[in-house]
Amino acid sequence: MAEVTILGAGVAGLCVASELAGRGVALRVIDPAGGPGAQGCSWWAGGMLAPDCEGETAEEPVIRLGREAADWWAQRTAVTRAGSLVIAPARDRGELDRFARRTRGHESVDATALEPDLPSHTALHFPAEAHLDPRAALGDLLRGLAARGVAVGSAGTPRGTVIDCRGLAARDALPDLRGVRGEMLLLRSRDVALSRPVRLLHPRHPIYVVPRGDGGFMLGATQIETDATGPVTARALLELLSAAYALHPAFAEAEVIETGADARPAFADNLPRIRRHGDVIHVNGLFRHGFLLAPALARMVAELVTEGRIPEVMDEDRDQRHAARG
């Protein structure tokens, strides 16, 4: 098979590379940064593999395709399968009822029964869900590729079939991409212990808290319609920390280890696309579902490249318009 060049070493690019390499495709990866790092939105992901929870606002394909993620990642990195917990303060009980109506796969529990450090609240437990550490997962993908002789370089001339996984940087070819800013914090607290992601529902500032081990927690995330990638704002910091304090007062004494913000690539309907223009295959628009949907998209790209199978998320209408203009 002809060589494949993958542009971008975020979660989409590395998942596609892992899937193709596992099928014996000769490939290389080019990323200006030389690999995933603090400047990319994959670095700041929460790492929740929570398709049922995402059903609150996401379309059906996100739920169905996202259910592939936990098994795919478990073959390549450490995955914790402890489910997800969704809670709401007593004054916002209506938010929990609304969340329950819009989702499936949950059971009603007392939060304290699953997370002893949390106060007694009625909660929704999604037992089939999982989570991972995104930075560790990206590192494991890189090591797996290196073991197969796949190089990740910061420069080079693309050869063969090109698979463009550059996120927002691909707007030179995909002008209908938009940025959705997310702001996140990494905290460390020895006074709080959680074994699964917890989503705290709030009419204005819903947040999630994901345990990272050794007292570490990822706290996020805002969702703002802008492609600005500057530092975290004072407003976001205040809102996120206030929500964390509402979840557990001990977070008031937590150390703030890192703050970060980046813009997620999304199309108008927040669903991902695979587009083929000549020898270039574009994989983009994962929105806030990078780690959840990248495995399914990687599988589809591999089937397209090795078998000619058309992905269900192929943007056929746009491809036809492009061909007609050509």
Given for the second form:
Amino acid sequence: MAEVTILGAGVAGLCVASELAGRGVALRVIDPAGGPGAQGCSWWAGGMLAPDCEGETAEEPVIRLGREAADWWAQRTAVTRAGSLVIAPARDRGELDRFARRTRGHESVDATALEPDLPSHTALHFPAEAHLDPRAALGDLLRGLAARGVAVGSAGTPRGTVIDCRGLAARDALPDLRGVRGEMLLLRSRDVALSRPVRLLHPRHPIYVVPRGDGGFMLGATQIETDATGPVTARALLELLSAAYALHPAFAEAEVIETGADARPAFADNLPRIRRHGDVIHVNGLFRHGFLLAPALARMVAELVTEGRIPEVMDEDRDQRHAARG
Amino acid sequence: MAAFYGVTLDSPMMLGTAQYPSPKVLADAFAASGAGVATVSLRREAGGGQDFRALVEGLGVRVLPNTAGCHSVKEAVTTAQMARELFGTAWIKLEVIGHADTLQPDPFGLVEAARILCAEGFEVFPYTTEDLVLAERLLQAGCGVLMPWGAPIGTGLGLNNRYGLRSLRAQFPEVPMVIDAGLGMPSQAAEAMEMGYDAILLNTAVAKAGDPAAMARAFAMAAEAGRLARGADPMAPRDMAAPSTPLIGKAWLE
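Same protein, different condition: the form predicted on its own was shown, now please give the form predicted together with its partner chain.
Full complex below, order starting with the chain above.
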């Protein structure tokens, strides 16, 4: 079978690599940083596998394709299948009703029944959802690739079919890609225990808290229309921390372990694309759904490469198509 | 139609650009509404990159930058100056927020910032309350347009003080006025236009709707209906029934 070179060792690149390697395709991965790390936005992800909750604003393909994610990841890394919880402050109760109207797959519960540390109020539980630790997951993908003899390196000349998974760096080839800034922070608290991601609805600052085990919590994430990747702003910190404090006052005593900010790659409709330019297949625009959508995109790329099947998110270059028609 | 600093707009609808699920949905909402003006928050969105600016300019409508999120005169003035540079327009929607929870305008800071910006050649659209004295001061400061609130930003409560809004409209009949903020449903937009307001400005009610494009269209149609009704010289309400067919001369009367 023809050789494949994957550009980019973020969640998209490594998922495509894992899927292709599992199907016996000879490949290697090239990333200037030599592997996943703080230079890529996957490093700062929340790791929620929450297709139903994302359905509040995301379009149908995100929900449907996202449902593949938990099973795919569970074969490769630790996935916690404990559902997710959505709550709203008492005065924003209307936000919870709206969220319930716009989403499927939820049941109305008392928050305390599922999360004993949270005060008693009405919440939405999405039992089919799951979460993972993104950095651990990327490490597990790397180990799986190494076990199959796949090289992940910082240099090399691309050979064979090139699958470009460079995220925002691929703007040199995909001018319609834009950056959407996200900011997050990691806390450690021994006073609060959560078993599942909790989303706090707020008309101005909706946020989520994802438990990472051992007292660790990820707080995310802002969504700002800019490709600026500079440090977290004071405003973002204030918003994120105020929301965490509203969720549980004991978060005020938590240690701030880390803050992060990066720009996610997105197209105008915030939906991902697989796009072919000659010998290069672009996989990009995963927006805030990297860990949620990368497994489905990896499957589609593998079907394209090994079986020639055209993926549903394939978006052939228009000029190219016109040229082909003459 | 009224002219805003010499510019006559085809549509009485102005739309905000925040909180949409995606730029595509934002563009669809603009197309569906026919809105001729897009408000843009400089502080939050356009700070770091060219992408958002390109996106807004791609809408093909007039840009009205705003100073949303500014709590002091100094912040508002600086933000306005940045906006003029970035978007190449003298238009500025001036917001000076006085209360963090209700986002109510700070009337004192608003007048001061308006005076500074008008003197610098800005064409100021002040986000204000329906207070008559404040309106007078803003006009004295050099404002040629007023933007009274319907209700606090993002509440969707509609026209909270109908008496106040009617009296403001009657007090300054020559000043172009836009109902800005608080609109939740198209019927409220129609009512604002029936009262004689020249345009409506909204964001949340469209951006947060399940189908933003449909809601944008609904608001545009309602605003147009209200505008037509106002121009058609509506009948005055009365307490007693007024039969549309005269009773005299009917063959049988009980």
